[in-house]
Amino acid sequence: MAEETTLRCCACNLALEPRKTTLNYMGHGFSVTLPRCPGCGQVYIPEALVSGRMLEVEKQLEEK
């Protein structure tokens, strides 16, 4: 049986919770649900999102 891993904030040691977050780049923003600390608000952005969708958005915005 696989054990579920819970992401925790390094500063607060609280479990991260999925929260709607607005990411901004070059004056444009888009909302996405990401794990965020309920204490300090620090957001965890998974590598797959950074190298996938966020990279696509960056390229599109820089072409304009």
The other form holds:
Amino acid sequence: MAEETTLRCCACNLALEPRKTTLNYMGHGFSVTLPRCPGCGQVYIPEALVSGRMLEVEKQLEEK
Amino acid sequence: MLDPHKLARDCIMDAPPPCSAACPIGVDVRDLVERIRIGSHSAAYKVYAKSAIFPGIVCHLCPRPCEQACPRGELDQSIRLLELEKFLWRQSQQESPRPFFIPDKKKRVLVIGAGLAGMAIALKLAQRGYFVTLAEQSPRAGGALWAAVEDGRLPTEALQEAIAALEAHRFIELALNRPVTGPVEGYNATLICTGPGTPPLAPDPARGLFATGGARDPMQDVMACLREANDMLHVVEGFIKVGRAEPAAEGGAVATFRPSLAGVERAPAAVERGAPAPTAEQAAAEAARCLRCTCSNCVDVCEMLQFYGKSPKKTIEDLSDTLNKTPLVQKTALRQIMSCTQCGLCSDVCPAGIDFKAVCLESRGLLQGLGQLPGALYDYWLEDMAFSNGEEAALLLAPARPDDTRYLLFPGCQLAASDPGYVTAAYGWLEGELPGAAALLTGCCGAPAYWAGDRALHEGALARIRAAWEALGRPTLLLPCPTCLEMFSLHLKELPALSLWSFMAERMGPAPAPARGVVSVFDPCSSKYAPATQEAVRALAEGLGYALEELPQARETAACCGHGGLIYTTSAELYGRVRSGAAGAGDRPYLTYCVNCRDSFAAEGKPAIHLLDALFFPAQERFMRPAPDLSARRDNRRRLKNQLVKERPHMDSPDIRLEIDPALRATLNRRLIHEDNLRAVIGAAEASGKKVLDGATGHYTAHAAQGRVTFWAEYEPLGAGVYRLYDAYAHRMVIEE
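Condition change, the form predicted alone to the form predicted together with its partner chain:
Below is the entire complex, every chain and molecule, led by the chain shown above.
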């Protein structure tokens, strides 16, 4: 991801790094790699991911 | 109790068309005609012969009940089916039938009397592998059918062909000149088909001795005679197989439907009635006129059913899966259930009386009860309802002496959301009419909770209204919103309630007014069962000087503007289709009395006013008033309360002000994101410092969960509490941080 290099956590003043993150929805959990702050764990999710793949998976899980 | 299996049985999508339903011998007319149309004459003849037994006889003597039933008859001329049958029969004579092997069942049946009934049942039994002795006391088979030959109704070759078929069959012994006067040994069953007069043997079903209706003259009712032969076949076969004589099933009316003739072009019959030998070209042209009727009445009127592209039966099948409690079964009808606009048009046209509106609603409740209804599909509306009924927006204004309250105006939740002026104008008029006797209660009637199948929340909304009504000494409610009116009639029956429009029409009466031009009244779908309201609205509009031009769908066939059933959260695309269809239904500007309809049309660019615009505003300027966006709809409700509740401290302007360009504002609306949501995200991020800076753009991004949704804001502080918003989005997945 291009953003990774330029994203900084303002609370910890650290650059975000790709890290495993758990997302939960409708009783299903899965692990994805997202930019996170190595200090506080703050996550960044870009709009394209939210409106794209995440929305798609949400819709699939809603019909499960 | 909702039973998808019963629905599947009730749905008559697969029912025979009107012609087949009217046919005593149940010819599959749709199949037969289609095969003629594509030129498969042999296949068409097989379809015909299967039911007709003796095609040559039927195609000359049938009294054409199918023509009476054919829906084309209402438009131009019924399909000339008998002529098509004659064509097939003539064609078949040029072909030699292909014999096929039938295993011998090693059972013997004696049929007494070789008239039409005896001949038909003998052939049917033989075709099933039973050996039949067809005993006839006279020297020839055919009985009363010879009379039809003699008077010219039946060609000799048609009867000869039928007799030849019996003679040629290896399982039939045609025994002429053989009267039967007593029981005959050596048969597994005996069937008396001697027609009118005294039967030669007394029937005794328990011993395998059966009789067809002896009093019936086959010439009077050829088709009934063949039908009885068919029925008796099953009785005799049942006796031979299990030794028990079950009476023939009652041949009651067959369920059918009337298809719509909308859009069907007129075309006269291609064959003259009574034509003895139609040509192949005439037959094909006549077959092409057949509408191939199937029942798609519900699909024809429902944008949702068309959108999902499933047959009604498939939808019901998917519904069954969706309500299945087994966790691994995919909820294939979930989105359909949640996409029903609740307009009820489908149930009005269903010949089987299936109320799919109620089915969808009950399904929502069942899934909600199981905790299997995803909040993504409805909770935005419940939050909006909570806002309307919450501290920021809900208000009760009572006269100085509450005991004097005779009327309580309940404008619902959306009137003020669209424009607080609607509520103040209506209430102002009421106070003028009834000084000191009118109260005002704002809030939601509970429809969103009802549509989301959330019983507890729905009860809560109703209880709030009931409590206010009790506290005011049980006044009569005045309701401008047709949905409120519908909800009150369903769930708050004990509260006397009137449509505000009926109340106004009565008080205003006819008054001369300058002409204001032509409009079409758009009846909201929730007004379908409120004809008095629909009339009152028209009376008011005409009293104001409008000339009215009715829409194709009005009054009891009122269509949905897209807002009904709160389908946007399930399918924005379908919502768009319904909305644009409704907006395009008429060329004239619309006048409506549901503010959601008004705002839906405004969003579509269709000139539309609410009846209150016509009554209390310079209406001409209001036709193109834009629909307020979601954030404005909340602010408008806050504003109304601010304006009316004098002792309320003036609302502070928010600490955080957002600069949002119009394109992004439209995106926020599409994503159902309010400025309130974003102010909360930015406020928390600025207070805690928990935000991400993108060094490349200088923008901050922060997120926060609010309820079941996580909101994200990409922004830049401009100073003095002003923030420029670059993007905002939301998801429902929960991040474990």
